[in-house]
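Just one chain follows, in the form predicted on its own, and it is written as structure tokens.
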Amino acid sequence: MEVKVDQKDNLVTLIVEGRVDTTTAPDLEKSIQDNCKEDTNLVLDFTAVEYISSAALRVLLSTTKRLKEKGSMVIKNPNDVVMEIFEVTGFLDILTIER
């Protein structure tokens, strides 16, 4: 997996690519600590992903927490496989996803 960021005020772009599993999902975690704030707008373009685990979602899930308050998180583009482990997992009703 591999992570480019993107950052202009605060609107942080994560471009995220290759699979978010249990071995990558720490570095992903990582790199949004290390790149957002509370107050955050954090976008994760997965248009690369080409899977996530429940380690991912994980990740996912605790940045959509941190960030509610005063901040906010998008996932754009992921493909037809994240979307149905999104689906499958009920993640579509907690996560804000633009295709």
The other form holds:
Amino acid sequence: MEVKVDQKDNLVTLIVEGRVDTTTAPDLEKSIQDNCKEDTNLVLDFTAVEYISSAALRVLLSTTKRLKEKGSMVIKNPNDVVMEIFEVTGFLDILTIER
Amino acid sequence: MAKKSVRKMNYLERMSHSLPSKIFHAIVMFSIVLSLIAVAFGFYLYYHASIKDNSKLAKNVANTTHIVVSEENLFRYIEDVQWIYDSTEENVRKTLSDEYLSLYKHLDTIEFENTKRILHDLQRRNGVDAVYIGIYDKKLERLIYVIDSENGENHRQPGYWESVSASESREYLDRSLDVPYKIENSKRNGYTLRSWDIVSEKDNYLVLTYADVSMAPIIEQGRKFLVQYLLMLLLVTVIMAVVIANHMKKVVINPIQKINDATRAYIADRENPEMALEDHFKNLDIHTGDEIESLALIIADMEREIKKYVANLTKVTSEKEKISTELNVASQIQEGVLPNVFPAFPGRNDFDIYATMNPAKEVGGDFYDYFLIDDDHLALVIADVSGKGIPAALFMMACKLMISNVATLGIEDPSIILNKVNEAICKNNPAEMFVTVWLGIMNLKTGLLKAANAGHEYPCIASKDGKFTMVKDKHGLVIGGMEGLNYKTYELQLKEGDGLFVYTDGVTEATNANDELFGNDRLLEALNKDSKANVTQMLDNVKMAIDTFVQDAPQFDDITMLGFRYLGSNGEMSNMEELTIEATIDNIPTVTEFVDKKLEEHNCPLKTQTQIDIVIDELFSNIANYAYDPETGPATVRVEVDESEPMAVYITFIDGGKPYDPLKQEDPDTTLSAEERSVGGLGIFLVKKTMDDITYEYKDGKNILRIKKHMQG
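Previous: the form predicted on its own; requested now: the form predicted in complex with the partner chain:
Full complex below, order starting with the chain above.
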């Protein structure tokens, strides 16, 4: 997994590539923590994400909770596999997704 | 049979001719008795009339005697005799010798002879046997003759005496007697009637005149009269008997004979159905105007009624036969719908199945069923419909078809199948019938049995040690009982060689002559007699145990049984590959790579591969994080591809860590908001959602988790 960061004032875009699984999820979590404050408007570009596991869901859930008050989190262009995972786990109702 | 009825006929024949002779005999007997009474009475009357006449005659003669004899002479004779008698010594008198009698010799004068002749004349004229005059000696009770009319040897000389009892002498003095007489057997004249009249009485002496009448002619005449009387009576009797018997024959016996003959003809024709329609009693021609004619009319009525009844019975019987035939056909149809060709799946060597049903009535309400939903899933059904007969059979057909239809739609969860069947049946169940069902769906690859129970008997499973035990599974309500029920699925892991036995209550409730039930204990005992037996033998053992227990008692309920034995999946798949590696997070990519390589070899669709990669990540990370915590240990990943259609991959994760069944973890509530959501349990939930099957087993100190995923695009 690789993460590219694009920061403009309060708007932080993280371009994620590859697999977000047990091994790589901690890296994504670290990268989010490094680049985001409580009022950050975070965009996670998932266009190049192959798949995610429950470890990634855990990261997404905790980030959503953290940014909910003052900032926001948007997931952009997840593929079918990732969408299906969001669907079966009920995350579609929790996350803001743009396709 | 024929011999017996011939003998019976002969007997009847004999009986039918005994009535005339009986009547004849009765009349003759009656007449004889009557005649004897008449004869006895007639003789009695005759005898008394004769005695009366003769005694009167004798008395008259006795009275006349002293009138016809000159009184002077008479008293002289009497005085002479009395004087001589008194003046003779008693010891001389006693002898009655000629010497004694000669003492009276001088009485025999011409005058005496004349007097005797007069008396003889009197005797002869009046037709009596003797007339005489005598003196009665009261002291010595003797009658001493004075003069006697008789000549010849019966003549009594004067002075001759004979004893007369005191009782007779008392009658001499009894003046009240109108006609005094005595009947005695005298030496002189034999059986004789004697009458007397007293002439005078002086001191110890009575002077009497006597007249004797012999009884012999009276008796002789009586005898003649009796013979004639008897003969005449007998003649009249016989004529009467013949006439009465003839009359009886005409009035009673002939009509009875007619009824008799008609009855016999009726019986003969009843045995020959072609003749059965003839009337036997209608034209009997009996016009006696009495009870017999009435009897004949009643029998004719009865015959008509019987004929009507028989015709009706014939009709009803034929209808009943028709229904019975239809029932048989129904029974055959029902038997036909139960799969009964064994071996049921000759091409399969991963399981064995056998089932039987012994209906109690011609059409029962039990059924069993088994069918493959797909290559890996076998449905097993056993059910018992409430009630019996045609209604139960119709309901059973509906239930059986519905269960198999829903199951073959591809639903592999028994509770869902039962839910749907229950809904369908409840919607339209006017007869309010219901059915108990045990439904199992066996995963033949993994040995996992999913089952649900709608009020049916507990299944028996041969557990690890090889003995059958009852699985006290959770019962739902019967199907058809209530709308909107949710049945519960439970799981049982079968291992190679494990057996399953399901049955209906006809097995456990088989009853013997003492009203005892066969029961669960006897069932388990029968199953465990040879718990490793093949399925046919398994069912035979149970049936034999039931038969031995029940013996001759009748079977009340259908006895239905289904036996199943899991022989294991078709061995290890030839393409199995295995990787044993230390269970760490860092090793997840190695495992993923190992599995992906295998999937790519089989052209697995990319999406499926991605899903499998996620599953590997979830499951292997679980082992790495928790199994040996805080240490680490080895884990084995086995991958095999079932190349039969539809192609599927099986991945098995084996670790020697703490026993942990991830399937027991509760599913997360996916409807909660972000704040309420926790992250626990998401991983295994994802696995369950994306894989086609997942099983867990803890065996030999190892956690064995196996997933299955179809490899279709």
